[in-house]
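Listed next as structure tokens is one chain, alone, in the form predicted on its own.
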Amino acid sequence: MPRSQTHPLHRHETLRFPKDFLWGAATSSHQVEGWNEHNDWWEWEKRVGSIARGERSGRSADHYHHYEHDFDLAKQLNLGAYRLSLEWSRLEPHKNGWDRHEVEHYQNVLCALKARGFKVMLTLMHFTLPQWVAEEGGWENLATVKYFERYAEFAVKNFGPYVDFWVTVNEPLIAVTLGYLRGRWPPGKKSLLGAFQTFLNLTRAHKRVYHLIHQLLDKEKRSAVMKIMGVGGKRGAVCVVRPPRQVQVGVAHNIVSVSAYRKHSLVDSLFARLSDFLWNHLFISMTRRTHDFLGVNYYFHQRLKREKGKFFRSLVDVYREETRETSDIGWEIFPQGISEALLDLSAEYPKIPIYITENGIATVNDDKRSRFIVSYIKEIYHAIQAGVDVRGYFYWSLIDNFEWEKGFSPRFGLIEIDYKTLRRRVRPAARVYAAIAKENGLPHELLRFIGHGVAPTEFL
């Protein structure tokens, strides 16, 4: 008797999304243009040992000019918002010094977005500084809010309507932890008065360039649209644009779920408590009303542990004693984190719409990325049941990427990139969130993926 006869099938109804839900994927200047000479992060990459296998972003993924093409696939797999940022060294690669055909360059990009019907988030600065402005002393310079400004008010003039939702900063406690706590990146510097400084500067130009953005954009008719002509692209394409009614300027922030590895104990508590707020709350908390959505970059869970003449230590160390599932680069798969932290924030600020602006795993296993994104989004799914008001999700990556101290190493991407032909392939697991974006929801086959090892083409 067929095993269908005997043990039939359970079905239920596709996991539905709400009405106008956005799926989209994420990229960053640095990380897939190439070439970006005049930058920071160009110069940080000189050094030995800054670099894993001392590799440098070169050419990376070349995607500065092969972004039309990376639109086409990411159009081909129903995707319906793109994150993507300006390198701000491209655009003023000399103090005082704009470059107009660079300016001409991002117009064309994002007509390419707009005539292919993307909703366009624009992130200002995704990491790196213009040499200039980090031998003028980058963030711990109080001109640099200044600098970052004018910057704002020269890409919301050239670019403001090619763009839906404006990001000013990406992850601000990435930026400060790893460039002047850690030293690990640029400026690699150990300085807790430089940390203290970068991070008071950074609320500063978020709050200013929020204002900004508002100043210039909230004057114009926002039910106008506009036909706008690429201005020397290779097709010449005229995107319909329509600026949203409303202006909508938040942050890309890093939240990490925290808990503690002994959850009785009262000072383990307090110190997660702590850690809560440092990570995920600090930077809203002193940036209030300046946010029109709040952006959720998640990839971290940490359960604190004390040990024995130590203070504490954190996730890594613990779950190499379980040999927990994590990514190729050690992060750990951990899918309810994302619904904790989304609950949280929506505790904290009820009336704020969330975006996810960056969630994804560097794996060369593809059935794993077809589970991860599976088991996030059904997590996301239970927030929004809950009543988190999530309004959007981005992967990270649409392209393999230069994942910064790590190198080429780490593989985030939907499509795969061969660094030494820049061939573009689609991998299965994009085609897995393909089907999620077509349907707006988790169809029940898809679900097989959590804990059961399905390959992608058994539903596919």
Given for the second form:
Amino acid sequence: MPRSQTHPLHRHETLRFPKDFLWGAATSSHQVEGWNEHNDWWEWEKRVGSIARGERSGRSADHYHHYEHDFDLAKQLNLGAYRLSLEWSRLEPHKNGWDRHEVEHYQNVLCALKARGFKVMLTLMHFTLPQWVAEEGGWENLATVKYFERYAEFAVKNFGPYVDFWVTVNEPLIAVTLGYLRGRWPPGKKSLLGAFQTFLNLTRAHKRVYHLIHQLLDKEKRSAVMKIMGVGGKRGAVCVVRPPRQVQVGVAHNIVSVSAYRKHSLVDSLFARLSDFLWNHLFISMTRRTHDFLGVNYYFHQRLKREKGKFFRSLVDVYREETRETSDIGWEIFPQGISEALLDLSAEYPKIPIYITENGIATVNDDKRSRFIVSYIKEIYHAIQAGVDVRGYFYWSLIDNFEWEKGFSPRFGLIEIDYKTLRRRVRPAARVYAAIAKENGLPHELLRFIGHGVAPTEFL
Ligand code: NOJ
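Next block, the form predicted together with 1-deoxynojirimycin (NOJ), ref. the form predicted on its own:
To see the whole picture, the full complex is given below, headed by that same chain.
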């Protein structure tokens, strides 16, 4: 084959990503800000046994006061996009009681991102609810959809021009499963009916807020909204805010790559199909035509087999190959899963662009993190080559954070947090990721290291 026709993988070239591909990182309010005292998680953490080692989110990484420094570090890592969430309970700590001071805080945060040239992806609901909403029944209560709409409208009116991508809800199915079926997250229920109502209300919330954001911000209508907004900036910080040409709204969906444990077993295959439908397609198909992009949070690969008498467990349980490498919290490292999931999604929804809104690993071993990043990004490259319209990748997470019921020990960050001193340290894997972002692709050198089992950090 003439050299020009060989695949870049066989040549010593960088595997280039499409022009304008976004390289980013993500965080969520409750996991990094500290002192989110008015939400349901804060209450939940007080319960004995709810969080590993009895930890509480407390001050967390104190990102609330360190955001400028954190964004500087993200910039130094050549990142061009950032995903964060608003903490509803800060903005509306009491019913109808909006906190102007917190509005100003988030305007400063968003301005700080814009001043550094980041594309901003803003999540409205990343698992936490104001305690007053939880006390009125949380997502099981239809009224919560109304409250959520009101909050979304408030957010659009106060933060609209800073935002390039809106994520209505983060991982709706995880919220349903852990909060209402397994009882491991607030409100700690094990109720099929509760799970069903929650699921329905989350689909309603997404659909209504999708239309609301478009109504308020689509070009022809938005001048009225924009006029009433002052574009803020702390201590005279300049942020040039040019509202995005097109408003883009979606969800960040937890996508699982599912296969049958016993390839030739019809029962296992049926279970895998059903599980795939429930995890990956049900929410999107019930909210059809309200996704300008598909946000993919990718962490899991599952091989399913049916166990007699355990219908539900069989649908969701993971059967791991013992020899495979895992993260520090036992999650299997299976890079091919991400390209399989992407191909599958794009076959189903060929016209909707995809952003990887989260992908990352909890580990204290940075060689492992580096290999993880390179090998998953390589799989995304393959999916793009196969025609999947992937437009961005957000590593989870920019900084170490509070990993819900697992507390602080899982270390997902590109940047390490010393929780005693709050000192930030850029991890070696972050530099590997920074090289990828700078090149807008995977330099061949990095791939060679992976192939030979050498730590990619030696590439630096
Ligand atoms: C997805 C969730 O959105 C995020 O909050 C969490 O920390 C990561 N998964 C890792 O579990």
